[in-house]
Amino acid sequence: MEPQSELELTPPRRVWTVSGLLAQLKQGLEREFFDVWIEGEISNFHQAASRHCYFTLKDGQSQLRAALFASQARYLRVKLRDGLQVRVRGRVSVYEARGELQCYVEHVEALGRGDLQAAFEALKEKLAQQGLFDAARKRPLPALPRRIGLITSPRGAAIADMVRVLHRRFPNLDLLLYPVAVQGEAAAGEIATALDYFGAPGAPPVDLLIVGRGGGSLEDLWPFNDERVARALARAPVPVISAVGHETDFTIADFVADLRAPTPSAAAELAVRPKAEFLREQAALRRHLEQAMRYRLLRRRHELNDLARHRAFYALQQRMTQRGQRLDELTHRLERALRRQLERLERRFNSAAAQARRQDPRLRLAVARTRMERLQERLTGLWRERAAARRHRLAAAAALIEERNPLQVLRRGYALVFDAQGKLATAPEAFAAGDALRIRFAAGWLDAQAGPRR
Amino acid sequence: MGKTGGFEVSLQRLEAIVAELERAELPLDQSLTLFEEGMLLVEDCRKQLDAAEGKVEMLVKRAGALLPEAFSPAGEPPEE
């Protein structure tokens, strides 16, 4: 200690107002200190109405007065309480009205979680060099689940909210929940046994999993950032939609997972599409089926209207009603013709034997016997020929027919071509170059425009 | 769940019925063969869209074995 004479040896004497020392004070320590780092635990810790942040830091021998503004902790990853130990970063000041030292913190990491924190990005890092947040490893959601397994907690928001949401869109989708701790030690162990189980040989079968929990601190979400809990999902047998309720920080279940949903509502928003839209497009199918098929009967009745209609095929039934005409007047002639020519035979017959009669009636009748025989023989045999005549021709008139039957020949692979006022054009002489004509095929016409002759 | 793809299959291949009968190229006896297909399809994914129950289940260890039981979420009445 220095002695009180010497200090009184010192001039001048400066006299200092409360406030003009703490202003300088706070000048100086905001120079000096303006940007620090600051290792300690927090304590106290209050948050106000405003939403910002009052608590101490403190050490072994001493502390520290500290505040957060709202608009800073806004963006922190850590959520603060008494007893943890944070690495402050920001400014020390005075806060002046009552003259106490004070830190305004813009930044903390919790130390803690700085560890926890390197190791997500060690197992972020690892897991994304093996591939499993590959795009390609990610399944589609099945189109329709019938049953989709629930992995999370038996109570709270996250699962009642996603029942109702999956049971609002689908209402008779089978729901079966693997309950699990979503929290704490045991959750990641838990959650990871829960996805194995959906895989295991005799598991009920379900055709998609949500597996998740409600919105919490980064370090309720921790299970999630489990190694093993990343494992299970990467070989889980069905699609999988993560759903930790968060909106803005991914875990590692979230890269892992075929889908991520920020909550476990989403997740089922996206599970499954709603029922009466399902409905509705079956209805709209079976319409346009119904449809289509109506409207193609209704073009084969009109091209075979067309057709029957058509000039070239006009002309050939005529040909057809006419030959048939022709084959019903030889019938009838042939007939006409054998009648006459049997009668004709009978009435020789009859007079041949009352010849005999009259004259040698034996022997006239035995010679006439003979003679008339032979004129059955004659007779029958004239029948047969002329009935196998008349077969063929028949036979043949038919074949004919068929054969030129036009849609016979176009399945074929033939076409008709057409002038464009729909005469048959048999020759390309009924074309100039940038004549339109119309080409009908067997199934349908087609429009074209004549190119130079060859 | 097999039957997933199943109906994912029969609505692919419905509409691809509904297309090609639209195209309207076919013999009268294949549209018509193509139509009862889809027709019978229909059939399928209406059957396969209600072939669940709507049961809510949850996995309860019992002896040892893990056993669906039937389950209601906290704050809704249980049903049956």
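Definition used throughout: the rigid core is the maximal C-alpha set that superposes within 1.5 Å between two forms. Everything numeric in this text was worked out from a predicted model, so none of it was measured. Numbering follows the first chain given and starts at 1. First, how it differs from the form predicted on its own.
- After superposing the rigid core, the C-alpha of Gln85 moves by 2 Å or more between these two forms.
- Shown in the overlay between these two forms, fitted on the rigid core, is a CA shift at Asp220 smaller than 2 Å.
- If you fit the rigid core between these two forms, you'll see the Cα of Ser71 move by 2 angstroms or more.
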Contents of the next structure:
Amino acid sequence: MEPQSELELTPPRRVWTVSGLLAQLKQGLEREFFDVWIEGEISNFHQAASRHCYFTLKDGQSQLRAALFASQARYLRVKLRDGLQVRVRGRVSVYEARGELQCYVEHVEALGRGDLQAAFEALKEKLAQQGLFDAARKRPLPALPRRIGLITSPRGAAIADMVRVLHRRFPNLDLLLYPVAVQGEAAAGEIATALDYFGAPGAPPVDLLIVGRGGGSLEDLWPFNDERVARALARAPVPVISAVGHETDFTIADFVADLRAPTPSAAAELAVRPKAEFLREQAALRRHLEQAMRYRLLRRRHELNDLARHRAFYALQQRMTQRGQRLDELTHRLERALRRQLERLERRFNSAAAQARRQDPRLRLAVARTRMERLQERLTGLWRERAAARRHRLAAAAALIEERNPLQVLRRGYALVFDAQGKLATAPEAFAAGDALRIRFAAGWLDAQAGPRR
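With the form predicted in complex with the partner chain in hand, show me what the form predicted on its own looks like.
Only one chain is given; partner chains and other molecules are left out.
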């Protein structure tokens, strides 16, 4: 028998389709976990329009998606909500459309509040006792904010929705984004820092703040249940709208803020009315003001006409006419007197001006300047004459010095003899044989030694 090759011994490879593998897993799970009890805390609860309920069961380490259909939900005696600790009965299967593990719930028993819900209620009660939720401290929103500060994630759907709605309602509204994390451990600190930033000196002024994010589970929204965020909201310098999650989501920030919006889009709609409404109101107010002004002017005109026809006004008009005539006469007399006075003053001024021109110091300065220029020319001439004479005397002295220069004599073939001490010798007797001497020619020096005298 021939040995089989290694390729023939390898079992054939089985390739699954995604749907086939998920269907096989679903059958196995439903056979093994067709009736189980699970304890956990409800999170991210949502009820659809079909009355089906969808939520997440979680504990400290893991979470599991769950669905409760309307046919079973109508028999519940428990109102499901985020943070509720429950025990559910159902079957575990695979939701093939998304490939997710899911529990199909048939029965729910309430066990109490979860840890996060208990922490939420405790902080809510504490801040309520301190007055952070009081309606008296809530500030009204500005009628027309010029600049709105947005505190949210720069990459989430919330910022896109708010910007779109705000620009649609009031296109030239000024928006200022302070980007923060809206979930995770660092989110609460960043949100509180952003709120304090707008109240710090040197920060750009805003008229309104919107802080929030889109929907999510209780854990996702937990930064907005942080005490630091709550107290930063309470000391915010301008009114704040809290826009966290969906309509059914409530956080501590919603209770502290000046106004709660069910969604970020709704916050944008609450922040500013459409510009068209302001324009319509402005036009209506302008029409009402014009009508009121026309009516009041008409009434005042009728009253003035009635007063003008009164006899007292006729007598007053006569007196005013007479006084006006008298005023014209006095005015004419005053004008003539002023004209004569002005003529006298003009003559005096012209006389003083002529005298001033005669004594004008500028004329004296011109004469003095002319005399100074003449004296300067004479002084310059004298200096030049003296300089020429001195140059002539200097040239004569130089010629005399040059004529008496001893070097001139040496150039004719003479020489000067000096002893070792540099003393000029005038006779041969000044030297003994062997004495050192120096001879000065016109072109230089020569060292020599005296020989015997002859």
